[in-house]
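Okay, so here's just one chain, in structure tokens, the form predicted alone.
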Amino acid sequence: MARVGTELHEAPGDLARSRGHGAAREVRHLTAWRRHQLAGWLFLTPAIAYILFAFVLPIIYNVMMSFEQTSPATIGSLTAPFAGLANYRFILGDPTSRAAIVHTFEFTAGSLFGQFVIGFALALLFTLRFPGRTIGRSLIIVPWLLPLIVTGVIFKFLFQVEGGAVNQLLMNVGLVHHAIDWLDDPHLALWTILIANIWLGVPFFTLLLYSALQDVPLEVKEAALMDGAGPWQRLRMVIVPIIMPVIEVTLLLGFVFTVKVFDLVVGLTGGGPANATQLITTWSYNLSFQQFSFGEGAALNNVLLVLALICAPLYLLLSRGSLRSSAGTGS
């Protein structure tokens, strides 16, 4: 009996030490997560640092000036006076900066829809087996390498009126009498710099398009080809329907790097002639650098940043609905 009492009564205090163990171990486990965490948050801080410098400060300070009376005295100081809506009220009111807005939606417009289609006609293609095939994919990602300025200049010898490639091969196939001046005729000289996008975005488009056909099962194919489908039923209700997410993504993704382009016109036409060619990124270049009026090329600047942020929550979602449609699509 004396016993049993008293391992009664050291049973509490046996109680308290395992409860006091338990404890230890939490507070133990809750350090060694917070030193996880810490080591995390500072593996990051490089990235984080690089994206604040290079990315978010200069928003934040571009749409300040676009509120500013910015001046060449005043645009390396926070002292510039406050203009209010008025460098919007510009842009709104300007001819040049509202053609420049028509032409970049122009441009996009018509760079998407001949990139999509030749894109998607040669990843067609190449889904066939031909001699040479390997070859041509391989050469197709060409003009995607080349820098923006490079094509620019390229295109510019292509079409300049004098010796200039394409004035050659249509006075030589009968199309035309006499050489045409494409880069100096406003009708003609946005023509010329969408030909050059085009020819420019195509490899994109392919590559894209190519590996989302290599992706349909290919019992998918067989299935259709047995009910009595035929090839323009199959490509457009059964291909078409499986890879909608990833053409989705892609026409997204070729507005984005079609709307920012910048280069490429530099190179071709300089935004001439007459503005004819003047887009968002470069008319607001020109405001700002060569008529220093920083607040009102900031303002413009601004269009694409709403662009941006329009752009980025649906590429997520689009490029979310992808990854489940592909999920679904292998299991």
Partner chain sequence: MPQLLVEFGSCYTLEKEKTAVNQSAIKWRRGLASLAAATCAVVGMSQVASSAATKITLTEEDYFNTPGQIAALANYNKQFEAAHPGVTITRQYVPFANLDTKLLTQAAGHDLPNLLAVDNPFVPTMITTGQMVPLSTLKGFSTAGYYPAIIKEGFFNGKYYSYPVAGANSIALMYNIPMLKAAHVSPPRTWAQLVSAAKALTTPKRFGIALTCEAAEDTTWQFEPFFWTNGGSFAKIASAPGVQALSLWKQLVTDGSASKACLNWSQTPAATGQFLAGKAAMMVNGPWNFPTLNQQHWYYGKQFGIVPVPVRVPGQHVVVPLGGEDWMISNSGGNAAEQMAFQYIQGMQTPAKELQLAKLFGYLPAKIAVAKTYLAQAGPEWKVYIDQTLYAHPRTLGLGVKYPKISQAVWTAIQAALSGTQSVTAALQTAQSQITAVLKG
The other form holds:
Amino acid sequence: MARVGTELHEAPGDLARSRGHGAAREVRHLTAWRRHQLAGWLFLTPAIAYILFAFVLPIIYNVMMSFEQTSPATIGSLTAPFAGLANYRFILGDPTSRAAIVHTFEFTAGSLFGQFVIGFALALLFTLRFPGRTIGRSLIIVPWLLPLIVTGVIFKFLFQVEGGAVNQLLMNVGLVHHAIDWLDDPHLALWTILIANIWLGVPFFTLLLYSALQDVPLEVKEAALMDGAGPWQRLRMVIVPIIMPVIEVTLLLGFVFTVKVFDLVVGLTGGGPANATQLITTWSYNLSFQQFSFGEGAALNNVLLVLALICAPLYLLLSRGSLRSSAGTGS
Amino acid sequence: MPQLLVEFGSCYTLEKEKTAVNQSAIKWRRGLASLAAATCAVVGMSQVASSAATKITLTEEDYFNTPGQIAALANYNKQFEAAHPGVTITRQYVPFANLDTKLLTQAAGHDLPNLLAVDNPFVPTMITTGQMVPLSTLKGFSTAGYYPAIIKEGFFNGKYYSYPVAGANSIALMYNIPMLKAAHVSPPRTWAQLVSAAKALTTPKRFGIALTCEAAEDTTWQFEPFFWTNGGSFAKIASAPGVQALSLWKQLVTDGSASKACLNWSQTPAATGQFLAGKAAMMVNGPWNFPTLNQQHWYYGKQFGIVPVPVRVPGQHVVVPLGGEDWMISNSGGNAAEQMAFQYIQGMQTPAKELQLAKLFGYLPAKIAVAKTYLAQAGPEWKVYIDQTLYAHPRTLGLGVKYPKISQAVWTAIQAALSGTQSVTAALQTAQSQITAVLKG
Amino acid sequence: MNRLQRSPALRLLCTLAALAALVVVLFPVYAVIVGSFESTQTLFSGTFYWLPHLPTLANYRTVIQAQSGNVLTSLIVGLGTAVLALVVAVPAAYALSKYRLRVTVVLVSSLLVCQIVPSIVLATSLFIVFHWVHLVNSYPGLIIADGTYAVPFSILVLRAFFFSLPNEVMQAARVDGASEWQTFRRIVVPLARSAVVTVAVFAFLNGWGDFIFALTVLSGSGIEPITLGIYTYLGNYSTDWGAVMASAAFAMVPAGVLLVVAQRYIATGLTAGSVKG
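Hand over the structure of the form predicted in complex with the partner chain; the form predicted alone is what we had up.
In what comes next, the whole complex appears, and the chain from above leads the way.
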């Protein structure tokens, strides 16, 4: 940053010297343009350096590792013997890895569905005028602000078999007679982490959809009302089409967030019982850091990366507005 | 000069206590205080060599968590520091299920602690990281007097890499005497008796038995006595002996005699905690629990009894895995630290020290002569353990670095079967294919 | 809609519905706070108490003793992440919005893609890469790793903000003879104050709440943020729920404070970063 400062400080002098010389106008323009370019690049330097070091390098290294045969004997060195496709073959053959991929799809689909339905309902609710809506709206984002591991731990506490608030409430109300094994029953545990993740993600959906709903012009709503459209029709035919771009982006980001979920599951179930809640992220962590098969972990990471990046073109397409706006805004 | 006086003084009082220890050697259950004495006496002898006032901090990592183990280490560390001015021992506790991971993470960063107490099945893996100091190259190392199976745990490519921490151990069936009496059940000796006893002992408030089924080595270790005694071998885990043994565990869970929550339970402290809280009438566990039990006023013959792990067919010879940890020294600290770390573990290998530590840890001493002294003093609660530990089966025998991967396949199968995600046979077949791949690779 | 809104019964119904939603949303937080004042015995008793059964400060005493260093660590990491995000993002966002550079489209696209990359993918590699550049077990290492959440997000949010700054402001400064750097520092940054605060708040929360990088790039003893401290209590099997609850309560404090102090920045950041970015 200091370098940026000094070099730019010299610039005004150049400019002053060339000022007034009519013949130097062309040169001056060129200098200004070059100065503009140089300053822009210097402003970008830290960001480019950071992206190369913190994103590009690890991703390349991860691809490298996925083709290496790693073991405790090689963990102290930067490279390991070439392994061909062995790690990928392992991932495809390993029952836990395959289950983790399936769980990830189930978990992501379920989360998005739940988060969208509840989030949209709440967003609609908050567009209505009623006492307490402002405070309600500001408090609803609390889950989004908590550290994810804390959320995991809280739900682990609430979903305990004995003495867990959820079971106690259900039994008090009389909905169930026996305590439910939320976390230790492998058939239920995936549902439990799903519930926790929906709780976690709803505020995000609510807030984004709410702000989109706010942007729907009042005249449009009133016009629809005049046409005698019922609430459901109004929503489906008028409002949803208008906010569709936001819905798309929200679902896309929701997908990206959910496919990455790690902390929550680690805090809640640790991938158990019997790997029933093992997601790609948690199992990849397990392969790399618990079993020290970094090669296998890296291969699974790449599966996840490909899965997440499938969205990238779609995301770029949806964000094209912001990409384009960069074109015409020179100084 | 003042330093010297202080040391002289403290060793004087300790010398007095040491005599007291010898007089009441048999009453070593209250040995916490006297431990300090013997330590100082032993360590004191070697202090001349290290009077140089260089500052060295030795970090030590382990998973010991019983009161006896904690006190034993704390006292030894204190005494060692007193005898070696300028040396600080920093103990780092890591839960059992995390220690192997932590050690390898640190190895990856060339950042291992100076001293490692490694679970014996993991010793070969640690050696292959290339960051362990071969102890047999250091002055004063000797294998003389040790049970060969124990000292060989750290033998690799003609060099020895470890000393036992406090000896060896194994597991057996511990039961709650009042509960069994009240239910008119006698301690089970066969699988059939185990099933019916566990059922009879189960009430709405407690389970018949606490199993250990967490995703870690202690689950495999708990399974091994049932599996090996029944004639099983890992190479053929999906054949009859394995299926029968896992079906037994599965039945205990299906009957409701064992809690499904065992999928999250470690052997110690989780299962022990269930047993002590009266939430489980039986558990398979080891003698390191004695200090904990005694501290809670549970005594052998009154509150708890011990029988060997039950067998499927009467007359089967009980085979248990050989348990215990080994001291290893990493090369992360440089020469001076390595030498000091070696002094640290060597100080524990003298007969008197070994006896003390074994008592507090609840282990069987690793030297034959010391074990004999120990047996002469040991109470009746030790009988089962002593009889079987001397013939226990080392887990890495013939498997070496492959054992941890095999063990993982086994505990994964156990978890899958008990949780109901897979049938017993399907779970073991999955494990079979994984183990076959590991053995081939 | 307005017709419906006039009915008081309906408005009451709306309030009740919102209240029900809030109860579900806030209950877990409430449970932690109640739990943090319970004795561990009560927490183990197999009964859930809706109000503290036998209130005690024991958990807080335990946690303050064991975790106050970790809270400090988390503060340093959170602040460090905020500083890193600002240092990298403010100039970059400025360049990407106000300079005509050939790299802009490529860079903005890659920032969008960076937001998608799962942390575990980075963590596994960073763990090994960091060992070779001696960044493991260090604050700079953890902060650089935590920046992977904050940096792309911050650039995109700030960039959206800079678009709203009229170019004339900068033009005027240049005419007055200010250099590019002076324009940026004296004119642009002060104008962007609110966006900068938004970004800093989010970056802080990212650093404070990070768990996965703390778990992976801190391999040894020494630096331990509070998120890792909580996890260690869980790893001990005989889960000390009292201590877990009290440390969870500590970990929630910044969220609470920021919710009160920086409410509007949070709402802006959430929407701006996602939709407009």
